[in-house]
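One chain follows as structure tokens, the form predicted together with its partner chain.
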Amino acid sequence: MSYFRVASLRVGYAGQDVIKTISLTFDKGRISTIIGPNGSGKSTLLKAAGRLLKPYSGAILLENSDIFAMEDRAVAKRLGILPQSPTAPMDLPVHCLVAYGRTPHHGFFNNFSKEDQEAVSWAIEATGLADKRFKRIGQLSGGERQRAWIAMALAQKPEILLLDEPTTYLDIHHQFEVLELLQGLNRDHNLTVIMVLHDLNLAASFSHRIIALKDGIMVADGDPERVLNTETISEVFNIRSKVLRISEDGISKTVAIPLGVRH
């Protein structure tokens, strides 16, 4: 039985296909990253996988159940999604935003349990927002805001977390912090992560698998060492590049250095 499956998915907006039949199988406890140029359909694919956009055909299956046929809250307990640029009321305090992440667990009528409270505190600490918990969203920097949203998604405690460009607005330090946090959750709690990243090198460092999209079609899929090569990068992004494998401090990495636009 496959864990999480995108089966012959065709989806788009207003009857226009954006994703033109893609099938993918995700194993439990792996980090997968979707890359591709602007407008290639990364967010669309993620939204369909996260039950925000109904497929024209095909299905999204969580342990063989169609997530669109499942109960709203039952899905939300297991599958979390953070879309690309979420907005919240400017005067919303950080701790309230994070607490909303508990919604699928405590329901709309029950009050906060101790478990809910702990999950919120943990998510706030984990994203380094402890001293900002009573700040309002409007009082945060772009990066802090991004981390507050990630904290909300973490408080939801899903088994599968879908993230659309979770590192935008973050400086290098916080990019690594967020991705290392996800990596830690993946390692310690077997969290399955499917995310969209624009930075190929971050994608290579933190993912077990990279999926490259172009014009709604999957161009490459596999482990980072295989997908990140000069030909694929050229095909997907239309740039010249050099790909290096480096080893430093016992960490080996695949690094793509863009050289320029291909003419």
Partner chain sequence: MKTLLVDPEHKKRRLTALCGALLLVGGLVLSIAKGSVDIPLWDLVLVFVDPDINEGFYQVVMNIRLPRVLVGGLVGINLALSGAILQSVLKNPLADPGIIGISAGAGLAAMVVMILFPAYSALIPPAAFIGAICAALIIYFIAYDGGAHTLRLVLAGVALSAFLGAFMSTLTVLYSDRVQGTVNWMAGALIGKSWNHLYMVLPYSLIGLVGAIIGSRYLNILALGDDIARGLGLPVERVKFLLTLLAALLAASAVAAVGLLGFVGLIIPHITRLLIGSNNRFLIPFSAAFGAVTVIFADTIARTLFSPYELPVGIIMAFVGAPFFLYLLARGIK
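Could you drop in the structure for the form predicted alone? We only have the form predicted together with its partner chain so far.
One chain, no partners, no other molecules: that is all that follows.
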């Protein structure tokens, strides 16, 4: 039985297709990254997978159950989504933001249980924010703020975490900080991660699998070494590139170097 599946999905806005009949199967405990140019349908696909956008046709299946037919709280207990540029009051303390992640488990009006408290503390510890627990969101750096949002999603204790460009607006240090955090959560807790990234080299470094989209159609799907080649990069992004395979600490990595617009 497949774990998490996008089946013949058509989805868009105002009756216009953005995603044009895509099918994908996601294995449990893997990191999958969606790449593509602006307008290719990356965020739209993630919104549909996260139950934020209803398909025109096809289905999103979690262990063969259509997530749009499941109860809201049942889905939220198993699937967390972090959209682009989430917002919260700047005077909200970190632990309060993270506690919102427990809403699917206790509702809005019930008291926190011991399990809820333990989940919030675990999420704060797991994201390295223990010393920032009582800081206000507005007092955090960009990287710390992004980790706080990830902590909120983790407090749900989801099996699957969807993230739309989690490194946007972050400098290179904080980009690595966030992606190393996700990589560690995947490794240590078998968390299934599906995310959208713009940076091809970050996608190659932190993903088991890369899915390339263009104009709502899947162009390539596979491990980074298979997907990131000069032909695919040219087709998807309309640029010339040089792709290198390097070895670092005994680990082989794929590096894409853009050379210019293809004419």
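What we label the rigid core is the largest C-alpha set whose atoms superpose within 1.5 Å from one form to the other. Numbering follows the first chain given and starts at 1. Owing to the predicted nature of the structure, the values given are computational and were not obtained by experimental measurement.
A.B. asks: Tell me, please, whether between the two forms the C-alpha of Ala76 is shifted by 2 Å or more, with the rigid core used for superposition.
C.D. replies: No, Ala76 moves less than 2 Å.
A.B. asks: Any chance the CA of Tyr100 moves 2 angstroms or more between the two forms, core superposed?
C.D. replies: After core superposition, the displacement of the Tyr100 C-alpha between the two forms stays below 2 Å, so no.
A.B. asks: Quick one: once the rigid core is lined up, does Ile160 have its C-alpha move by 2 Å or more between the two forms?
C.D. replies: No; that C-alpha moves by less than 2 Å between the two forms.
A.B. asks: When the rigid core is overlaid, by how much has the CA of Gly143 moved between the two forms, in Å to one decimal?
C.D. replies: The shift comes out to 2.5 Å.
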